[in-house]
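Take a look at this single chain in C-alpha coordinates; it is the form predicted alone.
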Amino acid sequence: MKRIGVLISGRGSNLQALIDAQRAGELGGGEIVIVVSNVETAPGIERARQAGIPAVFRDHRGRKREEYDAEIVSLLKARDVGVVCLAGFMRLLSPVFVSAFPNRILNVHPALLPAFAGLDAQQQAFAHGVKVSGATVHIVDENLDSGTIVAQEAVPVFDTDDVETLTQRILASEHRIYPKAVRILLSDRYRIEGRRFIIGDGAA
(Lines of atoms letter the chains of each structure in order from A and count residues from 1; the text may use other names and numbers.)
(Lines give C-alpha, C1' and ligand atoms only; values in the text may rest on other atoms or scores of the structure.)
Protein backbone atom coordinates (compact mmCIF):
# COMPACT_ATOMS: atom_id res chain seq x y z
CA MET A 1 0.00 0.00 0.00
CA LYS A 2 1.67 3.19 -1.19
CA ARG A 3 -0.60 5.83 0.30
CA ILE A 4 1.31 7.99 2.76
CA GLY A 5 0.15 10.05 5.73
CA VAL A 6 2.45 12.71 7.18
CA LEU A 7 2.28 14.05 10.73
CA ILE A 8 3.72 17.48 11.50
CA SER A 9 3.96 20.02 14.29
CA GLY A 10 5.91 22.85 12.66
CA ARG A 11 7.25 24.33 9.47
CA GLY A 12 7.22 21.11 7.49
CA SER A 13 10.53 21.30 5.65
CA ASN A 14 10.84 17.51 5.59
CA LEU A 15 7.23 17.36 4.42
CA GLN A 16 8.28 19.64 1.56
CA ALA A 17 11.18 17.31 0.74
CA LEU A 18 8.72 14.43 0.49
CA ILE A 19 6.33 16.50 -1.64
CA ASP A 20 9.18 17.45 -3.99
CA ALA A 21 10.30 13.83 -4.23
CA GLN A 22 6.76 12.73 -5.04
CA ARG A 23 6.50 15.33 -7.81
CA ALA A 24 9.82 14.11 -9.23
CA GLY A 25 8.66 10.50 -9.19
CA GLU A 26 11.22 9.60 -6.53
CA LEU A 27 8.94 8.00 -3.92
CA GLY A 28 8.57 4.71 -5.73
CA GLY A 29 4.94 5.39 -6.57
CA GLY A 30 4.15 6.69 -3.10
CA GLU A 31 1.47 9.36 -2.76
CA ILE A 32 0.93 11.67 0.20
CA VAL A 33 -2.83 11.62 0.73
CA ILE A 34 -3.19 13.46 4.06
CA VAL A 35 -1.20 15.68 6.40
CA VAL A 36 -2.18 15.93 10.06
CA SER A 37 -0.88 18.58 12.47
CA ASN A 38 -1.31 18.84 16.23
CA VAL A 39 -0.48 22.56 16.02
CA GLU A 40 -3.10 24.78 14.37
CA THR A 41 -0.60 27.44 13.28
CA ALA A 42 2.00 25.03 11.87
CA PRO A 43 3.32 26.45 8.55
CA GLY A 44 3.46 22.91 7.19
CA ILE A 45 -0.33 22.90 6.92
CA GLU A 46 -0.15 25.62 4.27
CA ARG A 47 2.69 23.80 2.50
CA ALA A 48 0.44 20.77 2.16
CA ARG A 49 -2.56 22.74 0.96
CA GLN A 50 -0.48 24.60 -1.61
CA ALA A 51 0.53 21.18 -2.95
CA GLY A 52 -3.12 20.13 -3.14
CA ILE A 53 -2.84 17.70 -0.24
CA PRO A 54 -5.64 17.61 2.35
CA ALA A 55 -4.32 18.92 5.67
CA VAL A 56 -6.14 18.82 8.99
CA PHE A 57 -5.54 20.05 12.53
CA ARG A 58 -6.32 17.92 15.53
CA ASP A 59 -5.61 19.40 18.95
CA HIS A 60 -3.98 17.04 21.44
CA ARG A 61 -4.23 19.36 24.43
CA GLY A 62 -6.30 18.14 27.33
CA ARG A 63 -6.70 14.67 25.86
CA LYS A 64 -5.31 11.31 26.82
CA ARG A 65 -2.50 10.20 24.52
CA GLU A 66 -4.22 6.93 23.57
CA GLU A 67 -7.51 8.67 22.80
CA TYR A 68 -5.80 11.24 20.61
CA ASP A 69 -3.71 8.64 18.80
CA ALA A 70 -6.79 6.51 18.13
CA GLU A 71 -8.43 9.48 16.41
CA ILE A 72 -5.38 10.09 14.22
CA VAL A 73 -5.19 6.40 13.33
CA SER A 74 -8.84 6.56 12.28
CA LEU A 75 -8.13 9.58 10.08
CA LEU A 76 -5.25 7.80 8.40
CA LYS A 77 -7.08 4.50 7.97
CA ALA A 78 -10.02 6.34 6.40
CA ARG A 79 -7.57 7.49 3.70
CA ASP A 80 -6.20 3.94 3.28
CA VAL A 81 -2.78 5.07 4.47
CA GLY A 82 -0.19 2.30 4.49
CA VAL A 83 2.92 4.24 5.58
CA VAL A 84 3.12 7.06 8.11
CA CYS A 85 5.93 9.63 8.04
CA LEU A 86 6.69 11.83 11.02
CA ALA A 87 8.08 15.16 9.84
CA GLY A 88 8.78 17.22 12.93
CA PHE A 89 5.85 15.70 14.82
CA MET A 90 6.67 16.58 18.42
CA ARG A 91 4.83 13.79 20.19
CA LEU A 92 5.80 10.32 21.32
CA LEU A 93 3.42 7.81 19.77
CA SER A 94 1.51 5.45 22.04
CA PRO A 95 1.24 1.67 21.56
CA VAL A 96 -2.24 2.32 20.12
CA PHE A 97 -0.65 4.14 17.19
CA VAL A 98 2.43 1.98 16.74
CA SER A 99 0.45 -1.26 16.70
CA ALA A 100 -1.86 0.12 14.00
CA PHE A 101 1.05 0.49 11.57
CA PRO A 102 3.66 -2.11 12.59
CA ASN A 103 7.04 -1.37 10.98
CA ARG A 104 5.31 1.16 8.70
CA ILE A 105 6.01 4.39 10.61
CA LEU A 106 9.14 6.38 9.77
CA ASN A 107 10.80 9.28 11.54
CA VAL A 108 13.81 11.40 10.64
CA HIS A 109 16.13 12.51 13.44
CA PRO A 110 18.95 15.10 13.29
CA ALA A 111 21.72 12.91 14.68
CA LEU A 112 23.40 9.58 14.09
CA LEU A 113 21.29 7.41 16.36
CA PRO A 114 21.65 5.89 18.87
CA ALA A 115 23.72 8.96 19.78
CA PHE A 116 21.88 12.11 20.84
CA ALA A 117 18.28 10.92 20.92
CA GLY A 118 15.48 13.25 21.97
CA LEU A 119 15.18 17.01 21.71
CA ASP A 120 17.90 19.43 20.62
CA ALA A 121 20.06 16.70 19.09
CA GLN A 122 22.16 19.20 17.16
CA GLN A 123 22.90 21.13 20.36
CA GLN A 124 23.71 17.88 22.14
CA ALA A 125 26.19 16.89 19.43
CA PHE A 126 27.79 20.31 19.30
CA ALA A 127 28.14 20.54 23.07
CA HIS A 128 29.64 17.03 23.20
CA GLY A 129 32.35 18.05 20.76
CA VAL A 130 31.80 15.28 18.23
CA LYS A 131 33.61 15.55 14.90
CA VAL A 132 30.82 13.84 12.95
CA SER A 133 27.07 14.06 13.38
CA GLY A 134 24.35 13.47 10.79
CA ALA A 135 20.80 12.36 10.15
CA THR A 136 18.95 9.09 10.72
CA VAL A 137 15.69 7.70 9.36
CA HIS A 138 14.32 4.98 11.59
CA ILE A 139 11.22 2.88 12.06
CA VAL A 140 9.18 4.15 14.98
CA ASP A 141 8.52 1.92 17.95
CA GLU A 142 7.04 2.71 21.35
CA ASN A 143 10.23 4.25 22.73
CA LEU A 144 11.95 7.53 21.93
CA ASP A 145 14.16 7.41 18.81
CA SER A 146 14.95 3.75 19.39
CA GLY A 147 13.53 1.91 16.37
CA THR A 148 15.33 0.02 13.62
CA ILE A 149 17.59 2.27 11.54
CA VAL A 150 16.69 2.42 7.84
CA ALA A 151 19.13 5.06 6.56
CA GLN A 152 21.84 7.36 7.86
CA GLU A 153 24.07 10.07 6.45
CA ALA A 154 27.11 11.50 8.17
CA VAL A 155 27.66 15.26 8.43
CA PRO A 156 31.09 16.55 9.50
CA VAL A 157 31.29 19.04 12.34
CA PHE A 158 33.75 21.78 11.46
CA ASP A 159 35.73 23.87 13.93
CA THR A 160 34.09 26.93 12.38
CA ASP A 161 30.57 25.63 13.01
CA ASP A 162 28.07 26.93 15.47
CA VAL A 163 24.83 25.15 16.33
CA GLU A 164 22.92 26.97 13.59
CA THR A 165 25.32 26.15 10.74
CA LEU A 166 25.50 22.53 11.87
CA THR A 167 21.72 22.36 12.11
CA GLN A 168 21.31 23.64 8.55
CA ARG A 169 23.73 21.09 7.09
CA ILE A 170 22.07 18.27 9.01
CA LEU A 171 18.68 19.46 7.74
CA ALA A 172 19.93 19.28 4.16
CA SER A 173 21.00 15.70 4.89
CA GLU A 174 17.55 14.90 6.29
CA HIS A 175 15.97 16.17 3.08
CA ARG A 176 18.19 13.85 1.03
CA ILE A 177 17.77 10.62 2.95
CA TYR A 178 14.12 10.79 4.03
CA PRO A 179 12.61 10.33 0.54
CA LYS A 180 15.10 7.53 -0.15
CA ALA A 181 14.07 5.72 3.02
CA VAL A 182 10.39 6.10 2.18
CA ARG A 183 11.03 4.65 -1.28
CA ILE A 184 12.86 1.68 0.24
CA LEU A 185 10.05 1.00 2.71
CA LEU A 186 7.44 1.21 -0.03
CA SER A 187 9.43 -1.17 -2.22
CA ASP A 188 9.08 -3.98 0.35
CA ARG A 189 12.47 -5.23 -0.85
CA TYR A 190 14.01 -5.44 2.58
CA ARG A 191 14.01 -7.57 5.67
CA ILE A 192 14.49 -6.88 9.36
CA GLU A 193 16.76 -9.18 11.34
CA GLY A 194 16.92 -8.23 14.99
CA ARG A 195 17.79 -4.54 14.88
CA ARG A 196 19.25 -4.70 11.38
CA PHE A 197 17.38 -3.33 8.36
CA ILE A 198 18.73 -5.20 5.33
CA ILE A 199 17.95 -3.84 1.87
CA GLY A 200 17.47 -6.29 -0.99
CA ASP A 201 18.89 -5.93 -4.49
CA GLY A 202 17.45 -2.97 -6.37
CA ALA A 203 15.57 -1.54 -3.39
CA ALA A 204 17.74 1.56 -3.14
Second form
2 protein chains.
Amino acid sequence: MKRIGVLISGRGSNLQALIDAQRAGELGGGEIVIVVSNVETAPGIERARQAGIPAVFRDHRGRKREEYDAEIVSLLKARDVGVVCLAGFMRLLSPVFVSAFPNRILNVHPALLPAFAGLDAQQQAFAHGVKVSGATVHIVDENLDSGTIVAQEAVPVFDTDDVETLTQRILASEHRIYPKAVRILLSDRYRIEGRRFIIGDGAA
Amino acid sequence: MKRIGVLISGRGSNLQALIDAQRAGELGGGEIVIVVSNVETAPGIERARQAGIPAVFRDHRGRKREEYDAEIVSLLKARDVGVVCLAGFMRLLSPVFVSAFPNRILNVHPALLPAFAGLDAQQQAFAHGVKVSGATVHIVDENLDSGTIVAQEAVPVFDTDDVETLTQRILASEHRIYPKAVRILLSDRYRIEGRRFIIGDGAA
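I have the form predicted alone already, so could you send the form predicted in complex with another copy of the chain?
What follows is the entire complex, opening with the chain shown before.
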Protein backbone atom coordinates (compact mmCIF):
# COMPACT_ATOMS: atom_id res chain seq x y z
CA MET A 1 0.00 0.00 0.00
CA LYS A 2 2.69 2.49 -0.98
CA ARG A 3 0.59 4.07 -3.71
CA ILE A 4 -0.10 7.71 -2.91
CA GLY A 5 -2.88 10.04 -4.00
CA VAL A 6 -2.38 13.78 -3.58
CA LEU A 7 -5.25 16.27 -3.28
CA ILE A 8 -4.66 19.89 -4.20
CA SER A 9 -6.53 23.15 -4.67
CA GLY A 10 -3.73 25.47 -5.76
CA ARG A 11 -0.14 25.76 -6.84
CA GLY A 12 0.90 22.46 -5.30
CA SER A 13 4.31 23.37 -3.94
CA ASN A 14 4.07 20.57 -1.40
CA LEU A 15 3.02 18.22 -4.22
CA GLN A 16 6.26 19.25 -5.91
CA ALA A 17 8.23 18.52 -2.74
CA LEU A 18 6.70 15.02 -2.67
CA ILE A 19 7.43 14.48 -6.37
CA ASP A 20 11.03 15.61 -5.85
CA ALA A 21 11.42 13.31 -2.85
CA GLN A 22 10.05 10.35 -4.81
CA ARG A 23 12.51 11.04 -7.64
CA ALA A 24 15.35 11.26 -5.14
CA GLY A 25 14.35 7.94 -3.63
CA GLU A 26 13.43 9.67 -0.38
CA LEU A 27 9.74 8.82 -0.16
CA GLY A 28 10.17 5.44 1.47
CA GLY A 29 9.22 3.55 -1.67
CA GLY A 30 6.06 5.64 -2.07
CA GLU A 31 4.74 6.33 -5.54
CA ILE A 32 2.37 9.17 -6.37
CA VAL A 33 -0.16 7.59 -8.74
CA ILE A 34 -2.86 10.26 -8.96
CA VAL A 35 -3.41 13.94 -8.24
CA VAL A 36 -6.92 15.29 -7.75
CA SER A 37 -7.78 19.00 -7.74
CA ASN A 38 -11.08 20.57 -6.79
CA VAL A 39 -10.05 23.73 -8.64
CA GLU A 40 -9.81 23.57 -12.43
CA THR A 41 -7.16 26.25 -12.71
CA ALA A 42 -4.87 24.89 -9.97
CA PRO A 43 -1.28 25.17 -11.26
CA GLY A 44 -0.49 21.96 -9.40
CA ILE A 45 -2.37 20.01 -12.09
CA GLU A 46 0.25 21.01 -14.62
CA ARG A 47 3.08 20.18 -12.20
CA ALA A 48 1.67 16.66 -11.87
CA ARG A 49 1.33 16.16 -15.61
CA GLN A 50 4.86 17.40 -16.19
CA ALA A 51 5.97 14.70 -13.78
CA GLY A 52 4.00 12.10 -15.70
CA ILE A 53 1.37 11.71 -12.97
CA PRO A 54 -2.31 11.50 -13.97
CA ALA A 55 -4.10 14.60 -12.68
CA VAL A 56 -7.83 15.11 -12.67
CA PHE A 57 -10.16 17.96 -11.83
CA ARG A 58 -13.37 17.26 -9.93
CA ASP A 59 -15.61 20.21 -9.23
CA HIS A 60 -17.11 20.26 -5.74
CA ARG A 61 -19.39 23.21 -6.37
CA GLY A 62 -23.11 22.54 -6.09
CA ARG A 63 -22.57 19.05 -4.73
CA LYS A 64 -23.18 17.49 -1.34
CA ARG A 65 -19.96 17.00 0.61
CA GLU A 66 -20.53 13.28 1.19
CA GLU A 67 -21.35 12.66 -2.46
CA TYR A 68 -18.29 14.55 -3.62
CA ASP A 69 -16.04 12.82 -1.12
CA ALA A 70 -17.40 9.39 -2.13
CA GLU A 71 -16.47 10.12 -5.73
CA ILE A 72 -12.92 11.11 -4.80
CA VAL A 73 -12.58 8.00 -2.63
CA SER A 74 -13.68 5.88 -5.61
CA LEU A 75 -11.12 7.57 -7.85
CA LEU A 76 -8.37 6.87 -5.31
CA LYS A 77 -9.44 3.30 -4.61
CA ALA A 78 -9.60 2.57 -8.33
CA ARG A 79 -5.90 3.45 -8.42
CA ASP A 80 -5.15 1.26 -5.38
CA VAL A 81 -4.14 4.29 -3.33
CA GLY A 82 -3.13 3.43 0.23
CA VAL A 83 -2.04 6.83 1.50
CA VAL A 84 -3.65 10.19 0.78
CA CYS A 85 -1.69 13.43 1.06
CA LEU A 86 -3.49 16.75 1.26
CA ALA A 87 -1.32 19.45 -0.25
CA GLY A 88 -3.15 22.73 -0.02
CA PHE A 89 -6.53 21.02 -0.43
CA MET A 90 -8.90 23.64 0.90
CA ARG A 91 -11.75 21.44 2.07
CA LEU A 92 -12.67 19.60 5.24
CA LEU A 93 -13.02 15.87 4.69
CA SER A 94 -16.29 14.21 5.65
CA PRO A 95 -16.40 11.01 7.74
CA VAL A 96 -17.07 9.16 4.47
CA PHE A 97 -13.60 10.11 3.28
CA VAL A 98 -11.76 9.78 6.59
CA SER A 99 -13.16 6.32 7.35
CA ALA A 100 -12.14 5.07 3.90
CA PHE A 101 -8.46 5.66 4.77
CA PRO A 102 -8.19 5.29 8.54
CA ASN A 103 -4.97 6.91 9.82
CA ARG A 104 -3.70 7.02 6.22
CA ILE A 105 -4.51 10.61 5.31
CA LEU A 106 -1.89 13.28 5.96
CA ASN A 107 -2.05 17.05 5.85
CA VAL A 108 0.58 19.74 6.26
CA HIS A 109 -0.23 22.91 8.17
CA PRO A 110 1.87 26.12 8.26
CA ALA A 111 2.07 26.46 12.07
CA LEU A 112 3.05 24.51 15.15
CA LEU A 113 -0.33 22.96 15.92
CA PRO A 114 -2.31 23.20 18.13
CA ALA A 115 -1.38 26.87 17.79
CA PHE A 116 -2.92 28.73 14.86
CA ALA A 117 -5.25 26.15 13.36
CA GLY A 118 -7.43 27.18 10.46
CA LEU A 119 -6.89 29.63 7.65
CA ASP A 120 -4.05 32.12 7.35
CA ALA A 121 -1.98 30.43 10.04
CA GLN A 122 1.14 32.42 9.14
CA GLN A 123 -0.75 35.70 9.44
CA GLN A 124 -2.27 34.55 12.73
CA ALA A 125 1.18 33.72 14.11
CA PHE A 126 2.70 36.95 12.85
CA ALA A 127 -0.06 39.08 14.36
CA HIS A 128 0.16 37.20 17.67
CA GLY A 129 3.81 38.16 17.91
CA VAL A 130 5.28 34.69 18.43
CA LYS A 131 9.05 34.36 18.17
CA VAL A 132 8.85 30.74 17.01
CA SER A 133 6.44 29.19 14.53
CA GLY A 134 6.81 26.25 12.17
CA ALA A 135 5.09 23.50 10.25
CA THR A 136 3.13 20.41 11.22
CA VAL A 137 2.28 17.20 9.37
CA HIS A 138 -0.67 15.47 10.99
CA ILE A 139 -3.08 12.64 10.38
CA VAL A 140 -6.41 13.96 9.14
CA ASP A 141 -9.59 13.33 11.07
CA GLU A 142 -13.03 14.88 10.71
CA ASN A 143 -12.08 18.02 12.60
CA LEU A 144 -10.06 20.97 11.44
CA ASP A 145 -6.28 20.58 11.92
CA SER A 146 -6.81 18.40 14.97
CA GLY A 147 -5.45 14.94 14.14
CA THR A 148 -2.44 13.08 15.51
CA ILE A 149 0.83 14.93 14.89
CA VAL A 150 3.41 12.98 12.87
CA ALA A 151 6.14 15.60 12.40
CA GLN A 152 6.82 19.20 13.32
CA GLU A 153 9.64 21.62 12.69
CA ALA A 154 10.16 25.00 14.34
CA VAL A 155 11.32 28.10 12.50
CA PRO A 156 12.27 31.45 14.03
CA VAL A 157 10.21 34.58 13.53
CA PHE A 158 12.52 37.55 13.14
CA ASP A 159 11.70 41.13 14.07
CA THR A 160 12.52 42.06 10.50
CA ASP A 161 9.98 39.59 9.07
CA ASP A 162 6.75 40.41 7.35
CA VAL A 163 4.06 37.81 6.73
CA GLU A 164 5.53 36.94 3.33
CA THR A 165 9.08 36.26 4.54
CA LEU A 166 7.69 34.21 7.42
CA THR A 167 5.44 32.29 5.03
CA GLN A 168 8.41 31.44 2.80
CA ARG A 169 10.48 30.20 5.76
CA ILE A 170 7.62 28.02 6.95
CA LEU A 171 7.03 26.72 3.42
CA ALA A 172 10.63 25.54 3.22
CA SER A 173 10.00 23.70 6.49
CA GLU A 174 6.80 22.13 5.10
CA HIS A 175 8.79 20.86 2.13
CA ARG A 176 11.31 19.21 4.46
CA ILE A 177 8.92 17.51 6.85
CA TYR A 178 6.17 16.36 4.49
CA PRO A 179 8.29 13.78 2.64
CA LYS A 180 9.77 12.71 5.98
CA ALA A 181 6.28 12.14 7.44
CA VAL A 182 5.20 10.14 4.39
CA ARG A 183 8.31 8.00 4.75
CA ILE A 184 7.50 7.32 8.40
CA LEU A 185 3.89 6.44 7.61
CA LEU A 186 4.90 4.11 4.79
CA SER A 187 7.46 2.38 6.99
CA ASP A 188 4.63 1.14 9.20
CA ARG A 189 7.14 1.15 12.06
CA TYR A 190 5.18 3.38 14.39
CA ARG A 191 2.43 3.18 16.95
CA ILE A 192 -0.20 5.62 18.13
CA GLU A 193 -0.73 5.94 21.90
CA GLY A 194 -3.52 8.33 22.75
CA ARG A 195 -2.59 11.39 20.73
CA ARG A 196 1.10 10.45 20.56
CA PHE A 197 2.61 9.20 17.31
CA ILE A 198 5.67 7.17 18.29
CA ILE A 199 8.22 5.94 15.82
CA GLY A 200 9.49 2.39 16.25
CA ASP A 201 12.94 0.95 15.67
CA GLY A 202 14.89 3.39 13.52
CA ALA A 203 12.05 4.14 11.12
CA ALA A 204 12.73 7.87 11.06
CA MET B 1 14.90 51.60 36.81
CA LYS B 2 17.09 48.52 36.68
CA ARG B 3 16.10 47.33 40.12
CA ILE B 4 14.31 44.02 39.92
CA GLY B 5 11.83 42.31 42.22
CA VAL B 6 11.24 38.57 41.83
CA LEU B 7 8.04 36.83 42.94
CA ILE B 8 8.11 33.12 43.70
CA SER B 9 5.95 30.35 45.12
CA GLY B 10 8.33 27.39 45.01
CA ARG B 11 11.86 26.24 44.43
CA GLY B 12 12.83 29.31 42.40
CA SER B 13 15.01 27.69 39.74
CA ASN B 14 14.32 30.62 37.42
CA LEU B 15 15.18 32.98 40.27
CA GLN B 16 18.51 31.15 40.46
CA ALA B 17 19.01 31.58 36.70
CA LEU B 18 18.45 35.33 37.11
CA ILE B 19 20.82 35.49 40.11
CA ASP B 20 23.47 33.60 38.13
CA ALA B 21 23.01 35.90 35.13
CA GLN B 22 23.35 38.98 37.34
CA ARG B 23 26.57 37.61 38.85
CA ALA B 24 27.92 36.88 35.38
CA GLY B 25 27.13 40.43 34.26
CA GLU B 26 24.52 39.12 31.84
CA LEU B 27 21.42 40.80 33.20
CA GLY B 28 21.86 44.08 31.36
CA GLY B 29 22.82 45.95 34.51
CA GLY B 30 19.78 44.63 36.35
CA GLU B 31 19.99 44.08 40.09
CA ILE B 32 17.64 41.84 42.03
CA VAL B 33 16.82 43.83 45.16
CA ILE B 34 13.96 41.83 46.68
CA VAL B 35 12.34 38.41 46.47
CA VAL B 36 8.75 37.91 47.63
CA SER B 37 7.15 34.52 48.20
CA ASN B 38 3.50 33.81 48.88
CA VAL B 39 4.49 30.39 50.25
CA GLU B 40 6.38 30.29 53.54
CA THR B 41 8.20 27.05 52.77
CA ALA B 42 9.31 28.00 49.25
CA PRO B 43 12.93 26.85 48.86
CA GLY B 44 13.52 29.89 46.66
CA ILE B 45 13.52 32.06 49.80
CA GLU B 46 16.69 30.36 50.99
CA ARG B 47 18.27 30.66 47.53
CA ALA B 48 17.71 34.40 47.66
CA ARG B 49 19.16 34.77 51.15
CA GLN B 50 22.21 32.73 50.20
CA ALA B 51 22.74 35.23 47.39
CA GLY B 52 22.44 38.12 49.85
CA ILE B 53 19.07 39.24 48.52
CA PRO B 54 16.34 40.23 51.01
CA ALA B 55 13.52 37.68 50.78
CA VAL B 56 10.15 38.05 52.44
CA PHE B 57 7.09 35.87 52.87
CA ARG B 58 3.64 37.40 52.53
CA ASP B 59 0.70 35.08 53.00
CA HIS B 60 -2.12 35.56 50.53
CA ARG B 61 -4.53 33.22 52.26
CA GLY B 62 -7.73 34.71 53.57
CA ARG B 63 -7.06 38.05 51.92
CA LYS B 64 -8.70 39.87 49.06
CA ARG B 65 -6.64 39.73 45.89
CA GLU B 66 -6.55 43.50 45.42
CA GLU B 67 -5.53 44.10 49.02
CA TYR B 68 -2.77 41.49 48.84
CA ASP B 69 -1.51 42.80 45.51
CA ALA B 70 -1.47 46.38 46.82
CA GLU B 71 0.74 45.27 49.71
CA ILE B 72 3.19 43.54 47.36
CA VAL B 73 3.25 46.59 45.10
CA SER B 74 4.08 48.74 48.15
CA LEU B 75 6.89 46.40 49.13
CA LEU B 76 8.34 46.58 45.62
CA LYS B 77 7.93 50.34 45.25
CA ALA B 78 9.58 50.88 48.63
CA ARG B 79 12.63 49.17 47.15
CA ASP B 80 12.46 51.29 43.98
CA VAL B 81 11.76 48.22 41.86
CA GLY B 82 11.27 49.00 38.18
CA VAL B 83 10.91 45.52 36.74
CA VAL B 84 9.04 42.57 38.27
CA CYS B 85 9.88 38.99 37.33
CA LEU B 86 7.47 36.19 38.13
CA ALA B 87 9.40 32.97 38.67
CA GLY B 88 6.95 30.22 39.41
CA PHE B 89 4.59 32.66 41.18
CA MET B 90 1.34 30.73 41.16
CA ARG B 91 -1.14 33.58 41.24
CA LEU B 92 -2.91 35.73 38.68
CA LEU B 93 -2.11 39.42 39.15
CA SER B 94 -5.00 41.82 39.61
CA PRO B 95 -5.27 45.06 37.60
CA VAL B 96 -4.03 46.85 40.75
CA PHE B 97 -0.69 45.08 40.36
CA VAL B 98 -0.46 45.14 36.57
CA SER B 99 -1.22 48.86 36.29
CA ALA B 100 1.45 49.66 38.90
CA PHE B 101 4.15 48.30 36.53
CA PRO B 102 2.82 48.79 33.01
CA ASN B 103 4.71 46.56 30.55
CA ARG B 104 7.36 45.97 33.24
CA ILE B 105 6.22 42.60 34.59
CA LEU B 106 7.62 39.45 33.02
CA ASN B 107 6.67 35.81 33.38
CA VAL B 108 8.15 32.60 32.00
CA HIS B 109 5.88 29.80 30.81
CA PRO B 110 6.95 26.21 29.98
CA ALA B 111 5.37 26.02 26.50
CA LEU B 112 5.33 27.88 23.21
CA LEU B 113 2.41 30.19 23.91
CA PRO B 114 -0.33 30.54 22.80
CA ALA B 115 -0.20 26.71 22.88
CA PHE B 116 -0.70 25.12 26.30
CA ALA B 117 -1.48 28.08 28.51
CA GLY B 118 -2.37 27.42 32.12
CA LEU B 119 -1.22 24.77 34.54
CA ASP B 120 0.81 21.67 33.72
CA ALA B 121 1.82 22.98 30.30
CA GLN B 122 4.47 20.30 29.85
CA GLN B 123 1.96 17.55 30.59
CA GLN B 124 -0.54 19.18 28.23
CA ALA B 125 2.05 19.28 25.44
CA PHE B 126 3.19 15.73 26.07
CA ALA B 127 -0.36 14.38 26.04
CA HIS B 128 -1.17 16.33 22.88
CA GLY B 129 1.68 14.57 21.11
CA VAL B 130 3.51 17.64 19.83
CA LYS B 131 7.00 17.10 18.40
CA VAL B 132 8.15 20.59 19.34
CA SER B 133 7.49 22.51 22.52
CA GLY B 134 9.50 25.16 24.33
CA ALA B 135 9.47 28.12 26.65
CA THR B 136 8.06 31.64 26.48
CA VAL B 137 8.85 34.85 28.34
CA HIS B 138 5.97 37.30 28.08
CA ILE B 139 4.80 40.58 29.54
CA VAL B 140 2.14 39.98 32.17
CA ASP B 141 -1.34 41.43 31.78
CA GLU B 142 -4.54 40.69 33.68
CA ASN B 143 -5.24 37.51 31.73
CA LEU B 144 -3.62 34.11 32.05
CA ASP B 145 -0.46 33.66 29.97
CA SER B 146 -1.76 36.05 27.33
CA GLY B 147 0.56 39.06 27.29
CA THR B 148 3.01 40.26 24.66
CA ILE B 149 5.70 37.68 23.90
CA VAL B 150 9.28 38.89 24.48
CA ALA B 151 11.26 35.69 23.84
CA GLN B 152 10.63 32.06 22.91
CA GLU B 153 12.81 29.04 22.38
CA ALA B 154 11.77 25.74 20.86
CA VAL B 155 12.86 22.35 22.17
CA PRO B 156 12.27 18.96 20.56
CA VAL B 157 9.97 16.37 22.08
CA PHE B 158 11.49 12.93 21.58
CA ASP B 159 9.55 9.69 21.29
CA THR B 160 11.61 8.40 24.19
CA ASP B 161 10.58 11.30 26.45
CA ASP B 162 8.33 11.16 29.44
CA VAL B 163 6.84 14.27 31.04
CA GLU B 164 9.81 14.60 33.39
CA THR B 165 12.52 14.51 30.72
CA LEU B 166 10.53 16.98 28.65
CA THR B 167 10.05 19.23 31.67
CA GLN B 168 13.80 19.26 32.33
CA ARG B 169 14.59 20.14 28.70
CA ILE B 170 12.07 22.99 28.77
CA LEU B 171 13.41 24.19 32.12
CA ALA B 172 16.91 24.51 30.67
CA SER B 173 15.35 26.61 27.92
CA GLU B 174 13.53 28.80 30.46
CA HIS B 175 16.84 29.44 32.21
CA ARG B 176 18.39 30.57 28.92
CA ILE B 177 15.67 32.90 27.71
CA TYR B 178 14.56 34.52 30.98
CA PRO B 179 17.80 36.46 31.59
CA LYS B 180 17.87 37.33 27.89
CA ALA B 181 14.34 38.76 28.06
CA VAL B 182 15.17 40.79 31.18
CA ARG B 183 18.22 42.17 29.38
CA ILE B 184 16.09 43.22 26.42
CA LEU B 185 13.48 44.87 28.64
CA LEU B 186 16.12 46.75 30.63
CA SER B 187 17.79 47.95 27.45
CA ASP B 188 14.63 49.91 26.61
CA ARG B 189 15.57 49.48 22.97
CA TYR B 190 12.35 47.89 21.83
CA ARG B 191 8.88 48.86 20.72
CA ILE B 192 5.53 47.13 20.92
CA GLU B 193 3.34 47.16 17.78
CA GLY B 194 0.00 45.52 18.36
CA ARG B 195 1.00 42.21 19.93
CA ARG B 196 4.50 42.27 18.45
CA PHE B 197 7.52 42.97 20.63
CA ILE B 198 10.22 44.29 18.31
CA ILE B 199 13.79 44.79 19.36
CA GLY B 200 15.49 47.96 18.24
CA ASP B 201 19.06 48.63 17.17
CA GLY B 202 21.17 45.73 18.35
CA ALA B 203 19.55 45.44 21.76
CA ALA B 204 19.33 41.64 21.61
